[in-house]
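Take a look at this single chain, the form predicted alone, given in structure tokens.
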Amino acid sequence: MCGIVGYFGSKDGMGAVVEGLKRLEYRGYDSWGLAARTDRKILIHKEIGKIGSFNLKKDLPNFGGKICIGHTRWATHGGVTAINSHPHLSCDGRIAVVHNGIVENYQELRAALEKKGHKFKSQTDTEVIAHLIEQELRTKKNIVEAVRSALKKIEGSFALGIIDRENDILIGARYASPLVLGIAKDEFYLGSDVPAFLKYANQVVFLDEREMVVLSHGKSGNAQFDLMNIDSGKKIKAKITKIKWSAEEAEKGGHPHFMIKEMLEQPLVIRKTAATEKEELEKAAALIKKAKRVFVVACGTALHAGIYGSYLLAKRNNIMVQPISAGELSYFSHLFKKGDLVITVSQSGETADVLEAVRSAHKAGAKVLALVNVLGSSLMRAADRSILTKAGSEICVLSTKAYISQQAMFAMLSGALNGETAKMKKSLLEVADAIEKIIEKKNLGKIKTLAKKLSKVPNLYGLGRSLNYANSLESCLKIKEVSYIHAEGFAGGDLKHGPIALIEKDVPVMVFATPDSTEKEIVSNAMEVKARGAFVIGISFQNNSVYEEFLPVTDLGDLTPIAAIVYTQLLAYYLALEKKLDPAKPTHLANGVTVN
């Protein structure tokens, strides 16, 4: 929801912190701020808006230090103002804090602190953390113990970077929000996500729930880190992971936006997914086979991938899978039983609602299989078994390559369930080839022209049946997320049960058709909306006279929808450009929704 970055070392690290914030801006861009400890002083700088154009050497040449923290904000508590921006200070200015998460009991904590004389400057929940630590320091001389004691009083979620004016120390801590430690030679980095510091460090420690890390100088004077449990204070042996993403994977690679870069990477993503180890797939498939009931739980785009997966497993494997929105799961979770399997799908692995689903499943004795894109994420560690979807670093707020990697992983699981892993791998390689055709220059020109034609429409609709129902939902989600055109996806069978009332002259309707028994039915739906004046866009393996605009997809059987969605991802992108909108910063959205 917000992004935090920290540096501890022997050089001026503020440049690295600013770079890290720019890489994390997808997590929030309402405002940003910096804090540096230098000469037993804490320097603070805050600004409203995006950090993207900020140049440290030019705009703030004398701001720096060897212990630094930074924050890019997506507002939850308090408006978008400089006062509400992070970092936040304690009353005495000794403690500076940056925070991603939510302090659910902040009103009670604030009231109690105010009675003890603390003066608050902001309307945020975060500021109470700085004051809590200050309060604890009145009775505890050790800053680490004061921080631990303060954190035990917080209800909610947090990933924190904390610096102390009086000590050469940087403390990171987490619960239900992600935090990663980057390790380099005699220096350390903190980040909400690996891309924040991947340019400088690829050896990382993923902090687990209720863990904190203390960065300090040892007796030799060299930088060191200590990992410990927040509640007990006991030291924990760190598990160091080497990140295999290149720094370039987290950069735009010469493209104007991450969104187009990531869409063009999708053939490679499919090929990587197809290369998933057979043993890994078979172990996951064994969980599905043993389950008495199977649920898919996810949010947004990942839920749409789960819907596609539920249809695919029903069609190919005769397995009934119930998709449930993670945000609505609390109303059903009491029905979980021992023997159930909950398949959770997430790009970040840090989505609060999805992690709550894991806790609910385990409480009931159910097993959890995670399809997740981020190595070492909270979801990956919490699940009974996890499979990494092979999207790589996805920076754009709007998920594209993660979606097709999730669809493709469901396909690989389906193949493993039938003992046809090699056959499915071959089929997915054909999907990659089909996407290569879609993203050819001539097709991009065609989609740009269509985007220009549609850029002024107030409404747009999608229709699909069976496996294509998910794409009708996802295509419209992408379009409304980035172009702000009202777009809604419907199941073809529901058309006459209300949605057809929305059809009027020239309203665009995207129709997804797959080479199976549903094709004739969806073409009939297309005829029904065209008879009422709709402008019909056919995304299909074959043309039909009912389509006024035809976007061809290779006949890939029940994998056709994986390639077909690329057309509408591209359409959403070019609609945004046509409307002079920034596809990298959609209104009110941020990547990694770590609060409910």
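Positions refer to the first chain, counted from 1. Definition used throughout: the rigid core is the maximal C-alpha set that superposes within 1.5 Å between two forms. Note that the structure is a prediction, hence the values are computed from the model and not measured. Compared with the form predicted together with fructose -6-phosphate (F6R):
- After superposing the rigid core, the Cα of Arg174 is displaced by 2 Å or more between the two forms.
- Ile270 shows a C-alpha shift below 2 Å between the two forms [criterion: core-superposed Cα displacement of 2 Å].
- When the rigid core is held fixed, the Cα atom of His118 travels 2 angstroms or more between the two forms.
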Second form
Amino acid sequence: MCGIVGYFGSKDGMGAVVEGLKRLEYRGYDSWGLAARTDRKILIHKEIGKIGSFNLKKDLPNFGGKICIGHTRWATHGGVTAINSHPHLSCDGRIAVVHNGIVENYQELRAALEKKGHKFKSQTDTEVIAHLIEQELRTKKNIVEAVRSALKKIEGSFALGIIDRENDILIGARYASPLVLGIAKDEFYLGSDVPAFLKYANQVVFLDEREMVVLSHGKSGNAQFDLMNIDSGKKIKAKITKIKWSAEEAEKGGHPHFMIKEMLEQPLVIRKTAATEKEELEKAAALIKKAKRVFVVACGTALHAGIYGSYLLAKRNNIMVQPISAGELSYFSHLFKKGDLVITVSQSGETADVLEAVRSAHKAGAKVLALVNVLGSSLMRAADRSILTKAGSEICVLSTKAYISQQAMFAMLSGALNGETAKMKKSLLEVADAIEKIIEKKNLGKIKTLAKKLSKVPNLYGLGRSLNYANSLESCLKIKEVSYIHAEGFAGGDLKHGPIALIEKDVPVMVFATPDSTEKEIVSNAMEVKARGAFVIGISFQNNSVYEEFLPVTDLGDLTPIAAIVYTQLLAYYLALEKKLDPAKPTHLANGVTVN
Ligand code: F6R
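Mind sharing the form predicted together with fructose -6-phosphate (F6R)? What's above is the form predicted alone.
Shown next: the complete complex, the earlier chain at its head.
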């Protein structure tokens, strides 16, 4: 993730842009940069590291303008260097661009532009946007048309702020990355989220997919905005929303807790995972292919994602992956040897047991592949190869969006192993759409009602088989962590070997069904518990008379569990609210367990 901010108005807006970037630092903080248009010149300033302690007045007193953009970066393409930091300029220095997202076809675009004589300075995907606009300006009648035409050629995701040395204009555009316009008296703001400018503007327009906003001075000289569709160029009537959130609520996107904010972000997380670079996946897949034995080592929720991954790789790729809890690894790690691959999964990248696993793997000469969410974390630095999962910053202690980002990354790896990256990407986009349906308002109401019904139960169980076994564990982990209801997940096949003794009248059992040959078996398990009085909640691609409560999930084949878990994350949250508990403060838990 990266954060972008923009200002267009009648006074020097650089102070507001710097403040906005500080608020967006949670989106990325390996470098940052600013651009200002003043006296038909574009000034640029870039630095490596966090913007946190930067003081504009003291550190850069003469830097500013009435049209400004800024960016805080989380590197994806190209290392953490000042050159790779945004804003990026066209060859002639006329166009400056800040970007959040990924230009997936940047290599083709860059090659074509280089043939036309464009000289690139950075290794980023973003720089092609500046050159592409410059190229389009050669044939298009004005900057707005040139930008539209350039954006139509871009595949991938973008939230953009674009300034032009030759025009009094600031252009914002979005597709699959967030962008908000802030409206104040005779001035406008752009931000990746509302808190970036809430201090100055509380009337906002949330840009929709493939929308573009042009900020300019009208005939009267007043600042004005025009909203339009990128593809058709047709003007769109803006829906202005008045923000009534407090500054603290604004950070949570208007939601009362980060947990709900982060759960609702999940379609975007999946779309971002789908955009993971093919080359990156193929390099990781090569490590898996080459390994004599493969292990997946992680803790808690991340381990559950690893368990899903191990079933997926067994089913789709015929690869045996042994999951081991990082906390238990030390009893096995003396058996690691050269030729082994240890896949570590971690949101924080700082979990002590996981880092210990890396040390023992390396000691034995084994290789480590990390699926990790925090750039620059200890795990990322220690691993032989790492892939950044695409959850973005997860502030809630309870892991939700990181879980599905890890599951989705295993899916992308599985696709790459079979030479089907593009096909898997398409399937993941369907997962995002399916989650979008689950988080619709009417469904949230249904889950709230279910939470009300279940809030007084002392015990609750989860059942799943094969690809959904991990979800039976994860759903119960989430419920116990946040609502303190005793919840345990089991594999359907284990039911008769003990857990069935726990089934009594009205005990809720969440049954996860996978659309494959295991569906019949899990439905049989559901019947077995229902016969003993259980209240059966079916989370499935198809209804069955055994389910007393049915939570429908789109049939997404082997990826169905990625969408299914969202129901139970939401259930866990609403159970906590029903019980008047604070989901922001789960007892005894913290983000990042950095001690063994
Ligand atoms: C559950 C949760 C924990 C973490 C676990 C691993 O909601 O947050 O179970 O998943 O402590 O943490 P990371 O992924 O940071 O290694």
